[in-house]
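As structure tokens, one chain now follows by itself in the form predicted on its own.
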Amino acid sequence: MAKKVILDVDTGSDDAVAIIEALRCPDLEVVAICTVWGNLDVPYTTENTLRLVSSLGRKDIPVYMGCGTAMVKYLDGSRTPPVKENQPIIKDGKELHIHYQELEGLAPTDKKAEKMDAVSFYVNYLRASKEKVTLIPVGPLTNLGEAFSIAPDIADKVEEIVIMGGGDEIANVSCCAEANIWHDPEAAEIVARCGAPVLWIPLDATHSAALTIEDAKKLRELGTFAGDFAALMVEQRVEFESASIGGDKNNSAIHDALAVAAVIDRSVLTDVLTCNVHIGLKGFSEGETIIDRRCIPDKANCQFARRASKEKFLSMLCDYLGRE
């Protein structure tokens, strides 16, 4: 029997690959897709999601628009991004982005988001569900933070929450924080403490399975729309990161797709720590996934992936994206 899952996305280049992977895997039943702010404003993440499911011939999948900003973070004007203001990256007259407001290669669609908002959907659906559901949030955790605050009882209906976010040895938006968690640390702490089983897919794992331009060629050789589109996303990400970071960088972590892969087959993760994780809420630690490293730590509340098999990850993508 296929595993019921709900995706929570801020689509987004790597989100797009994750959505395709989930929809093409026969072992997953995508109940719904919820959108949230993050990579882009929520109207863009929602429209990109609607266009993608339509292009995949899956207009039957309901899409629920979610939150457009963090739960509380931006009520305090002192909490501003600690990121450097970089000059636009221009190549051959084109400004490069890792996430374009409108994902290339997707036609406009007449499909609309559902009238119900994502938070209300979570509360209503999970309370009514007769079986447990796996949640795969790969953007800021605002929708789930709101839902668990409104209805903490819904945690009993959750099989597992597989979060793409956080980092131990690797950070990106600040000196110690990953973007999804930094954007809404209060929501992340609520989800971490909700009582449902939690598996973190942090930057440590996703960077260990980064894809290259050569891997993108393998996806194109599949000869499917899904393979071609995923290859385009990989190529765009590598182009942007190579231009922004410099040096001989020739790969990009397709973060969100690894979270979906871990739901399909946990063995794609090669090093997983059972531990207690808190979220930093202020100062330099804001948004940090803090692992309790004391001799006698608090009781474990999650599993935290540290490494993944790039070879198995790519093989899984080729398998599922090769299916029409």
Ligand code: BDR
Second form
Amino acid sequence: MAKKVILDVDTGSDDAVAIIEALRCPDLEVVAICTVWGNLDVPYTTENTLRLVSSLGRKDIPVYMGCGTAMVKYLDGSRTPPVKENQPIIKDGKELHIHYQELEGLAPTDKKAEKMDAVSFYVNYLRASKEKVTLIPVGPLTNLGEAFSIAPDIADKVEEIVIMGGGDEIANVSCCAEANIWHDPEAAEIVARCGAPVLWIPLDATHSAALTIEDAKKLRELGTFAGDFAALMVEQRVEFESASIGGDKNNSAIHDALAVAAVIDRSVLTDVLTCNVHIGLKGFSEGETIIDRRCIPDKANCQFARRASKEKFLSMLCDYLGRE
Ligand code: BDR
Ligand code: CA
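Same protein, different condition: the form predicted on its own was shown, now please give the form predicted in complex with beta-D-ribofuranose (BDR).
Time for the whole complex; same chain goes first.
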């Protein structure tokens, strides 16, 4: 029987690949997609999601629009202002983005988001559900932070929460924080404490399975819309990152798609630590996933992936994205 999942996305180039992978995998039943702010403002992450599911011929998938900013972070003006992650880079006179406001290659759609908001959807759906559901949040955790605050009882209906976020030895928006967690640290801490099983897919794992331009070529050779579109996302990310980081960087971590892969087949993760993780809320540690490293640590509250198999990840993408 297919595993029921709910995706929570800020679509976004790598979110888009994650959505395609989930919708094309016969082992998953995507019951809904919730959208959130993050890579772009939430109206854009929502519109990109609506266009993508429509382009995949899956207008039947309900899309719920969620929160537009962090739960508490920006209330008193004392915290770091939002990172403009999506600053373009000019290369050879061309403006490059890692997440285009309107993802390229997707036709406009008449599909609209559902009338209910994402937070209400989580509470209503999970309370009514007879089965446990796996949640795959791959953007800031604001929707789930709100939902668990309103209705902590819904944790009993959650099979597992597989979060793309955090980092142990790798960070991307501050000296020690990854973007999804840094955007809404309080929401992430609420999710970390919710009581449902949590698996972190941090930067350590996603970077270890980064895809190259040659891998994008393999996706394009599948000859499907899904393969072509994912190839374009990989190429745009590599182009942007090599222009911004410089040197000979020729790959890009397709972070969110690894979280979906881990739900489909856990063996894509090759090193997973069972440990206690909490989120830094202030100062230099804001947004950090802090692993308790004492000799006698606090009781484990999660699993934290440190490496993944790039070969297995790519072969899963080729398998699912090759299907019409
Ligand atoms: C995460 O942040 C976003 O930019 C990506 O979509 C991914 O979810 C990586 O830090
Ligand atoms: Ca994302």
